[in-house]
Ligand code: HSE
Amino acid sequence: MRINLVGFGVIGKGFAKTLIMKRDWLKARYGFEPSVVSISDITGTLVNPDGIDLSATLETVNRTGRIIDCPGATVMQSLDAIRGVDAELMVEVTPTNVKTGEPGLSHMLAAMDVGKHVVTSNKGPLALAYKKLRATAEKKGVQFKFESSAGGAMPLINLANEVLSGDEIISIKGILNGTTNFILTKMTKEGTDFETTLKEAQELGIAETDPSYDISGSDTASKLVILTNAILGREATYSDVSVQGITKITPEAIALAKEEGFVIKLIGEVEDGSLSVAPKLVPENHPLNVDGTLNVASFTTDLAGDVTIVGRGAGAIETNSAILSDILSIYRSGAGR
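Where the form is predicted alone, the structure of this chain alone:
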């Protein structure tokens, strides 16, 4: 299977590392030999129809920060690479944009238009234009998979749609952002205030330099929309979510909750057709009370009752666990051969 890789930041480089790490295992277990034939970032594109040397490319980009500095790279833009470099599948891992969905939305639609399957971790296009993307994939006869976009390494969509396919999912709720969970966990255990804890999270690399997407609840809301559409068959968009972040949580509020046997967690929830993201009281012994950067999601079902899964919701290698799973699903269906 030939792959166009679009985006070579943390997740894109993680994808390259994952293929290097798993190369022999994939061949031995599945007879699967993926070949990345193009890599695009904002500076240009590296192309090799026979397969790019991923180790050499990682070495160069780790040193310079740019694909254009790799030997043989050109200023070819990503859309031109998607349309012009022969491949069966595109992996789209550019940064999330919840305002316009770009450039990821255009990348996905272009790949589908030329008959390529799409695997992505990019939340923005899915939160804004899921209906259009799904309709385009169906029209063009390609597969569109995005397990890694909501929950990182946690196989939430596959769990609901495959393992629990005989169940009706009544509601979904969970902690879908590791940064906010780290901050709230730290505030709970150490009694620190929000600003101090956020600064520590930034110093540790857990929070971004601009953490607004996480602490405002926007990241959780985007993931909630994706889960709602993919699992419950809705056509929700980001604007359908009531969103409240964690910036107003005080040590006093956390201490008061603790006295009553509760912790405060940022919970994304869809129930009775309503989507919300807000800080909520969670009993200390409840399955949703996980610490640190862990994520957790719970499905309430008609047959199995409550099914809860805990895992890493972010991280380069962890996210690529889900990306690789999606690619293998396409390959094993025979669609990508």
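Positions refer to the first chain, counted from 1. Here, rigid core means the biggest group of C-alpha atoms that superpose within 1.5 Å across both forms. Fair warning: this is a prediction, and the values are worked out from it, not measured in the lab. Compared with the form predicted together with L-homoserine:
With the core held fixed, Gly191 shows a CA shift of 2 Å or greater between these two forms.
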The other form holds:
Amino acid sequence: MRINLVGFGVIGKGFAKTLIMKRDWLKARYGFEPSVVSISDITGTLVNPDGIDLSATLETVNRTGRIIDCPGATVMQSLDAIRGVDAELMVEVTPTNVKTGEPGLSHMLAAMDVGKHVVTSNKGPLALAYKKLRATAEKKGVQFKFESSAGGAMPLINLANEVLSGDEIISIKGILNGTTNFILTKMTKEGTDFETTLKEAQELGIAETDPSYDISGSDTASKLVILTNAILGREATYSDVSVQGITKITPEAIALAKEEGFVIKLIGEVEDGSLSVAPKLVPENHPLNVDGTLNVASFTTDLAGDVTIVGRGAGAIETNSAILSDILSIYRSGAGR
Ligand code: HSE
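Alongside the form predicted alone that was just displayed, please also present the structure of the form predicted together with L-homoserine.
In what comes next, the whole complex appears, and the chain from above leads the way.
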């Protein structure tokens, strides 16, 4: 399978690292030998129809921060690479934008238009234009997968749609943002202040490029829309969510909650058709009380009752666990070979 990789930041570089790390295993286990034939970032594109040397590319970009500095790279734009460099699948991992969805939205539509399968972790286009993306994928007969976009490594969409396929999912509730969970946990356990803790989350590489997406609740809202559409079969968009972030949470409010046996968590929830993101009181011994950068999601189902999954919602390698599982699912279905 040949892959166009679009975006070479934390997740794109993590994708290259994951393929290097898993190369022999993927071949031995599945006979799968993916080949990245183009890598684009905002500065240009590197192309090699025989497969790009990922280690050398990582070495250069880790040093200079730009694809254009790799030997042989040109100023070819990502859209031209998507349309013009032969491949079966595109991995889209450019920075997310929940106001316009761009550049990810155009990348995805262009790839589908030329018959390429799309795997993405990019939340903005999904939260804004899911209906259009799904319809385009169906019209063009390509697969469109985005397990990594909500909950990172946690296999939420597959769990609900494949493993629990005989259950009706009645509601979804959880902590879908690692940055805010890290901030609230530190404020609760160590009494640190908001600004200092946000800086630490940025240093860990889990905060968004623009961390206001995290703390305003907007990142959680995007993920909630994605889960609602993919799992509950709705056509919600970002504007359907009532969103409140964590900027107004004071150390005093946290201390008061603690005295009563509660913690404050930023919870995303879809129930009875309404979508909300807000700080909520969670009992200390409740399954949704997970610490640090962890995410958690709980499905209420008709047959299985409550099913709760805890895991890593962010991180270069962790997110690529879900990206790789989407690619393998396409490969193993016989498509994209
Ligand atoms: N900024 C996000 C988080 C990254 O903190 O969870 C993963 O979407």
